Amino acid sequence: MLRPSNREFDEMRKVSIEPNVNMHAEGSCLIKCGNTHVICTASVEDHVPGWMKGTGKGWVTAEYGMIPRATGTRMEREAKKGQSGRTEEIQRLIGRSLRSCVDMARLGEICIKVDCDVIQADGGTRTASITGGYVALRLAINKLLKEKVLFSDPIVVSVSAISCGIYNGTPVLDLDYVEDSNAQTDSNFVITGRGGIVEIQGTAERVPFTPEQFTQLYNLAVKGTNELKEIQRQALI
């Protein structure tokens, strides 16, 4: 089967990552899977919601948008109209995506807000932004380890998100903007760097996929995360 695209079935799109592309943040990169490339950075409050305080327990979380231009057409900024549904919910996935690394009580009353901003979208942007986020999130660890603000490493297990569909009847990873649009089946699964299952999002657009395929899918996806897991790791040397 040839892909839009013309890559092999179980090939990735050409993935980058740059660390410290904002000076400001304690950690931040901007990471690009083909045509998709999102900013994200990592912001360090000595403070944790209200609902934690007195826990001893600190707090991770994201927030996610699109800049107006980010696709073929213009859109109007959230900030004009409120998040949409779609917003809301992608950031929630980021957010327990990297919560899933962390030992919250050896982060302390301590809150990290990672900020996922896509700039260029072709797919993939939120499986794009849980690896970038995670990145930026461990730059900003090291930064408060680096200045003994923390002690122990709170982070436990890196993490990394890929899509994968079947495109055309065939099992795919990594759908660009015109698979996804046409498939049979699109799914994102949130793997840790030893192969634990954070989540798992799939979802038959026209005919049922049957397990088989989910089998397949599942197997694409740890072949794109144990890439993508490589890839952040050389981003961090």
Contents of the next structure:
Number of protein chains: 6
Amino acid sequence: MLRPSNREFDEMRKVSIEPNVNMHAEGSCLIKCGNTHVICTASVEDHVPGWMKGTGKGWVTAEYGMIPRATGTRMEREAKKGQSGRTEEIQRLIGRSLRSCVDMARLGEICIKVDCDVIQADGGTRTASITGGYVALRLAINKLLKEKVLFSDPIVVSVSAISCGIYNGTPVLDLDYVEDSNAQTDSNFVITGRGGIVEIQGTAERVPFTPEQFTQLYNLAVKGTNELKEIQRQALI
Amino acid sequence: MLRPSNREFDEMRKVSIEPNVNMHAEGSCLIKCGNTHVICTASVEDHVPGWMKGTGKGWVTAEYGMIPRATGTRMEREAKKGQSGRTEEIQRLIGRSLRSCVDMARLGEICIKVDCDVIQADGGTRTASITGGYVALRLAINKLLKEKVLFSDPIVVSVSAISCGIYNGTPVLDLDYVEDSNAQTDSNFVITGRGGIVEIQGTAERVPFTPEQFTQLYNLAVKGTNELKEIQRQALI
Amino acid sequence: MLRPSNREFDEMRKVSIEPNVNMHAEGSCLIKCGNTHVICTASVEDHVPGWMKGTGKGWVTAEYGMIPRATGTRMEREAKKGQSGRTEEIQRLIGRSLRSCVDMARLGEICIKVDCDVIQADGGTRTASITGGYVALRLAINKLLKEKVLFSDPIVVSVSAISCGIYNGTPVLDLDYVEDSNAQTDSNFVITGRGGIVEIQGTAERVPFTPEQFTQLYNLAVKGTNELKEIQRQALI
Amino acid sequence: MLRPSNREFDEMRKVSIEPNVNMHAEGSCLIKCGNTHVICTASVEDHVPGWMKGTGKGWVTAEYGMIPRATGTRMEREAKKGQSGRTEEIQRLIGRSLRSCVDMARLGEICIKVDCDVIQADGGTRTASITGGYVALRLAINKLLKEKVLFSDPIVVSVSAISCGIYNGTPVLDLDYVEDSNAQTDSNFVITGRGGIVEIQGTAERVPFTPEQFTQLYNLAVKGTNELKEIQRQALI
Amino acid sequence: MLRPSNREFDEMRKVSIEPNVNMHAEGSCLIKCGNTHVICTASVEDHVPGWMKGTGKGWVTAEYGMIPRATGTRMEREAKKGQSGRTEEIQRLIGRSLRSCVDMARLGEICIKVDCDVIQADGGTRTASITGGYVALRLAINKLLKEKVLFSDPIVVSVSAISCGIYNGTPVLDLDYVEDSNAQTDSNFVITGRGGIVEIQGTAERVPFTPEQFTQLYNLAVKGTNELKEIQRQALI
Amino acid sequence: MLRPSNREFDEMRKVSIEPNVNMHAEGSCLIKCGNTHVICTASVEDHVPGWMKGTGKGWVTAEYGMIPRATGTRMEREAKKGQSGRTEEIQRLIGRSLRSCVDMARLGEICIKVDCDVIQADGGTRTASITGGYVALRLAINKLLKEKVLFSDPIVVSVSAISCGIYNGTPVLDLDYVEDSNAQTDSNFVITGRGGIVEIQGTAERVPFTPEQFTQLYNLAVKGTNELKEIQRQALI
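Can you switch from the form predicted on its own and show the form predicted in complex with a further copy of the same chain instead?
Whole complex next, starting from this chain.
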């Protein structure tokens, strides 16, 4: 089996994370997973949604967008037509994933909004958003700790995400766009820095998959998120 | 461990499927999974979406809704505020699941729309919709075969779905609303009549879960969908 | 003159009202007028719209919807395209009709929302919604009286509704869909249990009608609503 | 009984109709019913809605609007918030009323859009719109006849409309805003130039009304529309 | 060069301003600039937008609309499709222009909404709206002064507006629709009664223009707004 | 007078233009004007809007957006609330400006969409978008010429844009955000590479400005756009 990208079956694309790319945001980074590039910013607001007021707890939420020519064919701007169901599904996934890292009671009545804006897409934008979103969130909380807004760290564990799929009958790690378009199954795994599973989304595109295949995909994802965890750590030094 | 419903950890709620409940639809049923009741209708249209014209292939799609007082507290009507991201996510899941059963080339340029309208909700509405949606789809295609619109059966396998979760530390089958609200994890499994995995959606609500727990959930789902497959078969006799 | 339904000119369809069909709603019923089936639920909320706060008075409002395949040809879901003018017109009619039964001062600052969801349509859905909506409202208020939330009954009179029309030149009672599509005029009458007129809506579809014809339609409506009043009473025992 | 307007119970407000007030429209007028002022324009389009193409028949439709300060308190602009259900209900009533005057086959595949824009409101805007809308429509069709676009007159009868209501227990003709706000019932009658009933809309605001009262309202409406018919005739000379 | 309107290059259309045309509004006028007719109303509200509360300052804002057949070809009603970008741009221009006349601190926490509704259009609707809007605003503030709601005049200067353009190579004053459609450039000037420039909007339609041409357009605008200032003064006597 | 940026009154911020930053777009660049950063992409589509079909002419249009944290305080995402009037006004300005450079007949029936997405904002985003948008457009057309889709260059002149304003009573070039917030007037100038004026937008924020001041602003803009023209030229080598 040869992947279009010539990568080994268990080889991720080159990933880089550049921190502090935005002069306004409390935390930010530009994550590049091969040709997929996402700007992640974390914005701190000193109030929580109405239904949380008075609970003493904070909130973390995420939004996701693409510039129109992030993709091979220009997509209509969502500001013109409203957010698609796909976009809403993705941003809810990012939000859930990042919330799983945070002790909301320790955060206090603060809301952090993580925006993930894809400026170039080549597959795996939702998983890159989670991995980069964590870095932006971590940087924003570091700032709050440094400024004595927070006194104890609300982040309990790091998180990263990767996709795996079955391409030409073989489980492979980190699908790019061409591979994804031809994969039989596309699975996204969100895994913490201590190996806990936060989210599994496995979808058979045409042919149902077997439990054995699913286990192989999971093992690849564990390898990938271990590598991402180290890249996140380096970016945060 | 005692479940609020007093069921065994691997015991589903009582499920019934009443076929042909709608005088207009080509296929329809009322599925009751305990107190969760869903009307499923399959509507046949003799044309496909624009992007499929001329391909010789058909399409199956799904929509999902709830009447406002399906839930314990009345929800605002989506006709007034638009479909939520949750609704869009669910109906895309139902559509993908049902499409996995169908050979679109054998269906020909026909579109079948499966509507799943929840008239009473008590947890597990999306999985009930898939299980009942399959029966409505099967009935509609039976009608097309009988009327000689189709000459060979486009359905290649049956499909059903069930949720599992970790309640009080124990993996359990088929969460009702009270259990779901207190579960640590909520996973939905869509599995074909031959045991193929069509979709896995596992979400840790508060605490990440371990690979071992995930395997236990999967095994419960296999037991549950085997039982649902038999109930579907009885309803279609 | 022969009606397509083979009914006499002054003969209603068979009507049944099954109370308490919904486990969550304070009041509910399933009304069947021939093949027109509507689920009516009454939801009690302990606050009124902003403009009524502090007046000491309550409010009753109604909403109306159809599942997409309630009709012979599947209609697009209103959650996707917004409520049509027809829907808004109907739900305002239902709301006005039900409010005419209630002494708002005796209700106190409580809001009751009556939802009428058509699960199968064969003509006369708006009048069936009023007739069934009254039963749901009555049941909800009975519950409030029993639970000592209310101490005196705010309902001053019952209400029901029926359509009449001129079919093949003859005034007839209770048009079904086929008759309605071919009627020269379609009139809806909302009449209280004591014979007061709450609402008259008469529309000439193609040919204007005469005052004499209108009187004949009115007399049929009086007969029909007298029968409906008795069916409501039986359902509420 | 004294009406706030000091009019007799069967006395209409002063009505004037100024034809041809708009330089662009094929037909237009400014109708003043007391302080209610409506600009009516009829716009001819040489194509019909899609569902009518090839039928050889034409179509007449209406739209209704108010400038924001037409009313005592400024209303939010509908261009900002969308058309209300009330607006949609009114414009459908105007459209149905005007269509009842026209033989669509004789009109041919032409669409006439009648816009009724209220520039000052003091009650009775929907009935003024119908009465003025007929004049605009008549003028537009006169132009088509004169220009030999049409060869035989598609208008079969004139139409006008008036409201009546029960004020302080007495049936009165042509409610203005103050009377309307305090009336027990508000009924709108659309009646042709030959006395045929096109539309009756009777609504009890608080107290149901009796059949006798309804007959009295109807008789007042016949008197009023007879007077309006003559004012329309004068404006069209 | 001959203008289609046969006017001199520096000749405005005949302008009339009729004050107090609306019975409800605190200030109103009907401005006619040739065949362009606009109803302007000023509505006083005793509260300001949320972000201004407690500042002690007032606010003036404007909205703009057209009835559908104001134009040669009927335009779709904005209440049906939402306000276009063009409409929003125009109403923001009118608002900015009128605010430039007012000392908000002297106005106090009052909001004045100026609505400009075009009932017939023949070019120059936005500049007519500013010129007429000023008169409506002035009348509303006169009323507040007379009623002792205000004690010192918040209006510091008058304002009016005119368009100029290059037609057949020659700068001309006050373009009507036919001229505007064929002009190489269209510039709008908003100028105070003391000659201060409030707003300049110059757009080359096809060919960029030179600084010299721009100066000529400006000089024409000064002449035009001087004339408009006198017409405003007469209308306010 | 000291500018907050310590720049001379006629000194622009440092401007850089990096071409070809997007792997998918036919033309693209990242323009940085100080801390204002905009990604510009030009997307070629081989069809024109419906109203241009068959004319043999092409079209150039522009869209504008900001990521939510481009600004000091996070703005709500336009995909969630729709495009504001400000956004529509800006994108129409960009589109008009770019169209002024192009001979549409020579372009042929091709549509080029220029997207300007602000990833960091510090004042002057609309003028940076025009200056960068021209470069993206030029690169896309170069590609079409190289690929022999076009045979003669449809671009007739370059274009760039800059803002000027009166800060502390002195006309200054190229306002950044802090200066803009405190300027008495804000003017945008769009000027071609041959000195033709394409667009002038001058707005007095609080105090009207004089003709002399306006001339000074214009002269600064000429200096600024001359410098931008050279930076564009360098980026396109």
